[in-house]
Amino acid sequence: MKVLIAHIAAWIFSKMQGAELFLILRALRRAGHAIASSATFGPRVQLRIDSRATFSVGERSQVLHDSWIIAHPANVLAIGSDVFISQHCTISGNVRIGSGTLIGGFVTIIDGNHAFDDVHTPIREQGGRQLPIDIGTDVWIGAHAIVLQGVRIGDGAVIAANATVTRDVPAGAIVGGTPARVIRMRGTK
């Protein structure tokens, strides 16, 4: 009997998680955010969208389980059509992701960073700054990559797994490493 009750409780809990996400999406759509009806969100996706932010998701885009999508006041977070965001990703701030982009698991894309120049003031008290991130169309970002503030990734670029992108990436470039550097251009040997 205890096993049956545990199974029923787990089933109810899973349905409640789906209901919560459904209610959040419905509230965001009613508030004017452009979230395509064909966009899908996996279990335990966290949508933390401030009421003063602008959020959009294009047709047929997918966000897999356990990912976090965060937009703070005045942020514009735009995900194009046919974008695939794998599991356990974090996307936060002023971020534009172009159509057809593929993002591997455990990727972090964050537009902010802490200030730390004043050695007499604790870092947490120095604030920070945000610089938008612009990811082009048909980009592939490998698993565990990190894309930092102010970066522009050109159309058709490939970001290797575990890369840390700290500066702009040209269209069609393949980059890797920490900090990421151009390895070669697509279509060349």
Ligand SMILES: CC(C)(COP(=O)(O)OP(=O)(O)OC[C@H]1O[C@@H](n2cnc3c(N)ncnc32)[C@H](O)[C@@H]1OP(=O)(O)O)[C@@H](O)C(=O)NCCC(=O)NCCS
Given for the second form:
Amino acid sequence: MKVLIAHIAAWIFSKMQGAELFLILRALRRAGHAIASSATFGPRVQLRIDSRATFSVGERSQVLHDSWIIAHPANVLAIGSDVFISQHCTISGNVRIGSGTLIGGFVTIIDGNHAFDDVHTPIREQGGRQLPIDIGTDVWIGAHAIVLQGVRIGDGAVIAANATVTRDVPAGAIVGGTPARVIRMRGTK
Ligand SMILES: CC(C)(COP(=O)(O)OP(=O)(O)OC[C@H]1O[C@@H](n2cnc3c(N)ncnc32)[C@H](O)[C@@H]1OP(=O)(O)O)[C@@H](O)C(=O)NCCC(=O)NCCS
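I would like to compare: after the form predicted on its own, may I see the structure of the form predicted together with the named molecule?
Now the complete complex, all chains and molecules, led by this one.
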């Protein structure tokens, strides 16, 4: 009996979460954000979009469960069409993701850094800065990779699992490691 009650409670809770996401999507669309009706968002996806940010998602793009998408005031966060964002990803700030790009699970893409040069002031009081991240079309980003601020990833590039991308990636390159370096160019094996 207790198991049945637990299942019913979990079902009600999941429906409530779905309703919350539905309401957030509706509010964002009404506020003018271009979120395609064919785009889908999995359970527990968090859309933390400030009212002064610009957010867009193209046709047929998918965001899987437990991913967070965050845009602060004045940020432009643009996800193209046919983009696949797997589970537990974090995408935050001024980020453009080109159409057809695939993003593996647990990937982090954040355009911000804390300032820390003043050794006499706590880092938390030094503010920070954002530099936009630009990801091309038909890119594949492996699981657990992190893309740091200001990085541009060229069209058709492949980012290996667990990479830390600190510098621009040429179109068609395969990069891996921490910091990510070019392993080879696609089509040269
Ligand atoms: C990078 C990747 C695509 C393979 O590319 P590849 O060109 O076929 O690579 P190879 O297996 O021939 O390896 C080439 C070199 O890269 C290295 N390498 C491969 N994957 C790596 C990784 N994730 N990090 C660091 N180095 C890596 C190999 O050790 C090898 O190094 P070596 O030449 O010194 O021996 C693959 O390893 C990978 O990381 N895929 C992501 C998988 C994933 O995240 N899936 C889930 C999300 S959809």
